[in-house]
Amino acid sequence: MKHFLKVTDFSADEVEVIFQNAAEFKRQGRHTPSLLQRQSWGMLFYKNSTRTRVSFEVGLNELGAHAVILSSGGMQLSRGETVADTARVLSRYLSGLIIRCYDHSLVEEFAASGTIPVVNALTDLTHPCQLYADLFTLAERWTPGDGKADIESLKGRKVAFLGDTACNMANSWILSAAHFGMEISLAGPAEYAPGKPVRDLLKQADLPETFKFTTDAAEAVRGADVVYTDVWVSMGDEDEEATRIAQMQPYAVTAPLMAETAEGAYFMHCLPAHAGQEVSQEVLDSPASIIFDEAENRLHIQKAILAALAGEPR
C-alpha cells in the first residue's frame, strides 16, 4: 500500500504516468472514468481551505467516489481518542484518507496506523499536491504539442523562491528540484533560511543538497525560468505578522525584479495571494502570471494521484 505524504513518494517514472493521466483527465473535463466507483474517501481538515477542499471534493465526485467531510473538532480526536485508534477505525469504513493539518507527524501516524492510503493535503512541513500541480502546469507549457506534459521538460530549469524560504512550499520546492533535476535558488531573510527539516527530508530520500540560498533577491531570480513566492504569514504564524512583513519587504516580487529573469519566465503562487505584500498586483495581472492555471490543475493532478493510490494493493 502506498501513501502520498511528500513529493518523493512517487518515482520520476511514476510521476510521468500521473502527469499523463492528469492531462487526460483535463482533456476529458467532467466526463472522467469512474475509477473510484462506490468508494468513500475521508477528508480530515484541521486548517481552513478553499482550493484544496474544493478540488479534492470535486475530484472524488468526478471519479465516482463519495467525499466524507471530517473536522477534528467534530470527532472523538478532540476528546482524547488516539490517532492510532482513529486510523484503525476509519480504515474499516473508508477507502482512503486526505488530511490537511499542522504537524507533519500527524499524517505520518495516520499512515503508519491505518490500512488505507493517506494523502497529505498540506502540513507545516510539505505541500506535495500543490507541487505536483505546479510542476504539471510548467510541464504543460514546456512540452511541445497540445495537451502534453512531459516530466523530462523540467530538467535543468531554474526556479527562484522568494520570501519565507523555510516554509512548507519552499521545502517542497527544494525536495522537488533535487528529485526532478531542476535548479533552485532561494532568497529571503537569513532568519528564514532553509533549515534542518528540509535537509532531513533530502537525506531520507537519499537526494543531494543542491539548493542555493542568498539574501539577495535579484541574485536569486537572475536567469530563472520560474519565480515563486508564498504568503509571508502562514496559518499559525499570525503572532509574528508585523515582524515578518517588515523583514521580508525586500523580497516582494515586482515587475523590476521579474525583468531580471530569463526570457519567457513565469510567475507562480499557490494562493491566496496578498497583493502589495509578497507580490505586486502588476505581477499578478501580468502575462507571466500563471496562478489560475496552477490552481485549476490542482483538480486534475489530484485526480491522477487518487487514481494511482487507489490502484495500489492493500
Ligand code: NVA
The other form holds:
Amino acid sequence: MKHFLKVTDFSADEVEVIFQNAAEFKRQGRHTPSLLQRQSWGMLFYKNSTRTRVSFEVGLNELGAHAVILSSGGMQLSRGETVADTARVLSRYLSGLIIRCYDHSLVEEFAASGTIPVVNALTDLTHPCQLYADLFTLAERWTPGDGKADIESLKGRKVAFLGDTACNMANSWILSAAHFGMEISLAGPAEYAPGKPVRDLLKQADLPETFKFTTDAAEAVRGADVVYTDVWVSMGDEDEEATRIAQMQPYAVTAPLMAETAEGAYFMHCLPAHAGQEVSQEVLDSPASIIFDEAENRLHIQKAILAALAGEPR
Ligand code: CP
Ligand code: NVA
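For comparison with the form predicted on its own, provide the form predicted together with ligand NVA.
Below: every chain and molecule of the assembly, starting with the one above.
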C-alpha cells in the first residue's frame, strides 16, 4: 500500500510523472477525467485549513470522488476509540484518507493500521503536499516550453529559507533539497535551527545532511534563486508567540533583503502570510512573488498525487 506522508515517498522519476499529470490537469481546466469515479475519500482535520481543505475537496470532486469531511471532535476517536480500530473501520468504507494533525506519528499509525492510502495534509513535522506544489510552481517557470514542468529543472538551484527553520515547512524543504538535488541555506535564530527531527528524516531516507544553517539572513539569501518563508508561529506554537516574534524580527523578508538574491529570484510562502511580520507587504505584492500560483497549484498537484495513489493495486 502506497502512502504519501513525506516528500521522499515518491522517487524523482515518480514525481516527474506526477508533475506531467498535474500539468495536464491544469491544461484541461476543470473538466478532468473521472479517475476516482464513485470513490469516497475521508478528510480528517485536527487543525485549521483554507487551501488544503478546499483544494482537496475540489480536487476529489473533479476526479469523480466524494469527500467525506470528518472532524476529530465529532468522532469516537475523541471518546477513546483507538486510532488502529478507527483506521480499520474507515478502510471498510473509504478509498483513501487525507489527514491534517499535530503529531506525525498519528498519520503513520493510520497508515500502518488501515488498508487504504493515507495522505499527509500537514503535521507538526512535515507538509509534503505543499512542497510538491511549490516545486511544481518553480519547475513550470524553469522548464522551457509552455505548460511544461520538468523535475530536472530544479537541479542545482539555490533555495534560502528564513525564519522558523525548525518548522514543518523548513523540514520539508531540507528533505526536498536533498531528494531533488537543490542547495538550501536556512537562516533564523539559533534556538530554532533545524533539529533532530529533520536529521532523522534525512537518515530514514538515506540522504546526506547537505543543508547549511546560519544566523545571518543576508548570507543565506545571497545568490539565491528562491527565498521562502513561513509564519513565525505555526499551529500548535501559540504559547511561544511573543518570544518567537521578538526573536525572528531580523529574518523578515524585505525588499532590501530580496536585492541580495540572484537575478530573477522568486519569493515564495505557503500562506497564510502575516504581512509586516515574516514578510513585508511590498515583497508579497512584488513581481518576484509567486504565492498565488503556489496556492493554485495545490489543486493540480494534489489531483495528480491522488491519481498516483489510487493507481496502486489494493
Ligand atoms: N498552505 C496551507 O497548507 O494552507 P492552509 O493551512 O490554509 O491549508
Ligand atoms: N508552519 C505552518 C504552515 C501552515 C500551512 C503551520 O504549521 O501552521
